[in-house]
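Shown next as structure tokens: one chain only, the form predicted on its own.
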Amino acid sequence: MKKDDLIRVQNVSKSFRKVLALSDFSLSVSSGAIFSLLGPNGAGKTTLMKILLGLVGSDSGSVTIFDLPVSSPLSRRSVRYLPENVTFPSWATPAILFRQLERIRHESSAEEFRLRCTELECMDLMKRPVGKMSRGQRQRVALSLVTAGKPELVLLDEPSSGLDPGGRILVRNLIRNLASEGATVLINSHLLGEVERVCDTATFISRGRLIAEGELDSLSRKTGLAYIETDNAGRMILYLEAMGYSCRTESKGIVAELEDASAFPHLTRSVLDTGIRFTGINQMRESLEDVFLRIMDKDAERGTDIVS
């Protein structure tokens, strides 16, 4: 735990009934990060952000925000939490909605939140009931009401549900200008493209504990792949399927597979030898997916005694 640490939980176990949605989970969410929490369906990742928000309570362990236990309502001033699946009264519009929560919260004002519905292009349903909505729409002035303002912790459940793929741009914009605004967000997705593309670390998390976390670029792996950059990407390959790579065009290049991770050196000497300009060489990493699978997989050959 670092002194900086907007969110604490140390050694957390809950169970319902006979089931064990989290055992003796520790976790630390550095203040102004863009954090997310992956797993399979049941691994808990719910069940954390309901004790987090004070939803429900843990059956041991400690969890504080802003150096508050949580089950003080002052560790929730300043939180926002959108979930998965929100439910609005069908003749109610986004001004009366706003209207409605700001009698309660007190955190941001009207043009604050007209501010954030440009930004997410819902400015024009200001005036429309959330019944004649379509499920994006909704999830977009969802969004809005949430993160208008200034919050300091943002908590997301799948906020790309929904969405067309402008829409998950978007959302991706917002989650960014959120963190430069300085808020922490934590997000909860299986949309893994979307996770990776804003995201700066990562809690991975299976039948209710912590299995691996970090810094997205530490866990994901060198593959036995690279990318070359070139303008010339068929006298490329036809010189270097002579030397006895495979290799593929892709985008404004070609992707050549490796013997293993540690022959990417080789490689490169091999593309100087053949005289043709390029312009970039990179060895590729593992992607979101790639790495959560792994984990997961690993996980799996454990094997648990614990019940999800």
Contents of the next structure:
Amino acid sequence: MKKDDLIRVQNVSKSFRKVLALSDFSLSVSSGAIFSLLGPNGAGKTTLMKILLGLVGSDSGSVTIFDLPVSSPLSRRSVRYLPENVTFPSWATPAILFRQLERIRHESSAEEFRLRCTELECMDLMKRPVGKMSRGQRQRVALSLVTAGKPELVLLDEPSSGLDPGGRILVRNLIRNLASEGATVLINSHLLGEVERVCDTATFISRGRLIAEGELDSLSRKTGLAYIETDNAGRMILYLEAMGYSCRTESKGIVAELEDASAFPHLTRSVLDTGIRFTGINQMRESLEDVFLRIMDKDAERGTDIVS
Amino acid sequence: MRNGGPILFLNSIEQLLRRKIVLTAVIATVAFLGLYWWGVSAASSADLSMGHADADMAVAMLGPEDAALAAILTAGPLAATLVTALIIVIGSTMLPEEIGQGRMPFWLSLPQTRLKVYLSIGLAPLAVSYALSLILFGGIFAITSIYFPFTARNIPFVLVSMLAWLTVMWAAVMLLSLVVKKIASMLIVFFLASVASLFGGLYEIMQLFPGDAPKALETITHTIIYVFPADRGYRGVIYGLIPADAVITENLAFFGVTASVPSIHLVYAFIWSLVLLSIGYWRFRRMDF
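I would like to compare: after the form predicted on its own, may I see the structure of the form predicted together with its partner chain?
Up next: the whole complex, starting with the chain shown before.
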């Protein structure tokens, strides 16, 4: 645990009757990060998020936000939370909802709200009752309402849920903007592609335990594939295949298969030997989905070992 | 930290006022008062001794206060049924709907204590029911006194009794809505209110004829009066509202409908409600959302 940790979770356990949701779970999140909670369904991600907000009480351990126990409402004064399935009253318009929230939070953030609505392209929905909006529109409005003001910590449970690809891009931009404004963003999502594009660090949870955490780059391994950017892909493929590499064209270059992940320097030399001009060569890394599956498989094996 | 409770309370009131059940209750109230007006105005033009050539002494003694008493005793139970149904329905659905619609985690994630959220949302059904009750009984009083001028016994007592009556049902239904399903909480409180009303009448009769009732019935009646004291409040409303100078009041006491309610019974009803409310909050505080 570092001194500037914004969230500190220490040895937290939580059971729902006989189901263990979190087991001796510890975690720390430093300020300014875009942080994701990843894991299969029922892993304990939402429970952890709710414990952080005091919505669910832990059976043991301690949880603090801004050095305050989560049982204190003061710990939530700069926190914003968007639950996964929130249904605002169907008659309420975003303008009404915002006014109510503004008064409860005792802050004047009309300007920021307008900015968020502009970012999420929902300015034209201000006077439309929530009941007459599509799911995606409701989600964008909810995000605008939640993130308006100057939050220091934003907890988003499945923020891209129900959004079309355009909406997802808007949400990604919003999250980046929040982080650039100094907010720490904690995301719980199953859309790994979205998480990969926006998050700095990830925590993997399985069966209520923390099984891996770190920066996304450090979690993903180098693969047995390399990407070579060249304008002369056809000739390059001929040369490399003659040298024994299996290749295919992809977007503006070639993907070459390596014998193993350590064979990348050898490929680099081979590419140089062809004498064909290329603008870049990189060893490809695992996607977050690959990382997720690898870590979960490993955890499942460990679980099997424990059982056996 | 800013107290956001009043805003949440007003928000809950607004939400309630937009519900069809409340709109229906408002329409029913207006219709009820309209019919009552029509009935009372028609009755006021009738001659009480008409058809009694030998004018019965008892009838001859009746005045407008007695007609007012009869009108109030006829309309009171109907109005009470309407208000009871409303508070039971909206009281049993308020918190469960906020939880079911996923709004409760949202409210609780705001920098407010659970107690403020619980009371702000929970008090809304009581406030709406009290307002509707004031309109109904206030309307009954106003219409009656236009056609049969009378002086009510104790209007401030009516206001306090009304609050005691509604608070008991509200506290019970709020607690039950956190423990059992909505429908079950409605049925349980409706059943309790009905039983309390029945035994409340028996209690009054027993007060007039002490020692005449079987011991077991007396014990059951007293127990029910204390287990669910809603009826005491309702009787307080009627007692405070009826004319002070009606001749037939004493005669009607036999039916257990015009007796006074000791203030201590109302105090007990408030304390009882507070206990139930505290148990409800204890349950709410321990709930995971």
